[in-house]
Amino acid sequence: MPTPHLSAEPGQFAEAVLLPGDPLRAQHIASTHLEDAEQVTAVRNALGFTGTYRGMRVSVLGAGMGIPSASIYATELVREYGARRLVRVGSCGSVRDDVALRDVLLASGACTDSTVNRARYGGLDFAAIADFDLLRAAADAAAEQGVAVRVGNVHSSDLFYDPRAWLVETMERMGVLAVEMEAAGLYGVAAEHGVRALTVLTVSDHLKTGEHVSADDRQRTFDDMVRVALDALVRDAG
């Protein structure tokens, strides 16, 4: 049934969803990559459709900005729509030189600064992981297309203007790739729940250099990492 977020009918979402934050990318992704998509929900203006990709059913929703926001989401699709792969798509901000602006990145881990995962982990550390098996199929549909993607750590902030000056050079110490706002959330929701989740990025920013894409491109043409996503899907429904 209908959620207080959600106003898709039981069915109407498949069991695998891509997440991206932008629900305008979310229209984008089912206009240009699925077959007979139909929308199944708007409440907030969160968009949600349905379609199909080479024969799989999936559905793309925008799950908004931060962990509170694609948790929400994350947590009534698998709830109540039977959810059971969730694929973050979304934007990210180099901390590293050697990661430029539209690199693809495929997030094994989230490290983060929100204590939500503290609170489902009993006050401590909890690793919040991509699962092996999306993230492997992930690498291969990218080696399949050619597109290079880099493998690692990102950091999902609670805070999109952060004044701690120190973090970015921190976090490119200890070998993170980029920052971004939803993984971590999103991976401890695939724990608790017994699902599984993968988070697909590309590089709209760059923290040290201070180059960025337009609003407009992160919207509409970061195309290269849905197809990645969406072969991943194929791939790992085997």
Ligand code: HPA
Second form
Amino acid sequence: MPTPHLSAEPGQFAEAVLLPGDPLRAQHIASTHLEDAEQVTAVRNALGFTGTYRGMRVSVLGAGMGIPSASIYATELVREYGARRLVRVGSCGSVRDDVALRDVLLASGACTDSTVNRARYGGLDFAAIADFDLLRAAADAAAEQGVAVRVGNVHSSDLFYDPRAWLVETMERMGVLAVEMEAAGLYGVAAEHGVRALTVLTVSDHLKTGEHVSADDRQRTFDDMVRVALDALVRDAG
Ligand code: HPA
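Switch from the form predicted alone, shown above, to the form predicted together with ligand HPA and output its structure.
Once more the chain from above appears, this time first in line as the rest of the complex follows.
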């Protein structure tokens, strides 16, 4: 049944869904990386498509920015459309000298200042982690493609414009690789519903140096990351 935020009919989403933040990125992924892609939803311009990649049925949906938006779409995909594997593909800001612009990161875990997982976990600290098989499949897919990846913790922030400047140093000291805004929420939704999730990121900006990538570079590294994510889903299914 269509949900408040998705107008697809039952069966129109695949069990594997890529989740970029930007709906136009979802459209780009569908037209560039998938075969026979069809649009299945457009409520609020959150565009969703289903097609095939190397013979595997896969969907892609623009899930918006931040944990609340991503969590709404992830939850409705799982509850109403039977999604079982959710892979976020997005950008992040590096918080350390040894993570550079354009690096590809696999978020094995996600810290957060959001309280969503405490709400799910009786007020206690829930360790929001990626599914190990998806994580391993992505690491293997990246190695095969010659894409270097870093695996580690990220920080899912509720504030893009965070006034706590000291937080960058704290993240760096605690081994966090980068800041983004959705992974901890996605991993919480996956845990709550017994499904599997992974976040794959490219570094679009650097919080210590203030550098950021050009639009062209962003597109190219984005496509590299999408291929890693799609190949990971194929490997994981096989
Ligand atoms: N903060 C949060 N999310 C992000 C950033 C950032 O600096 N860069 C890309 N996504």
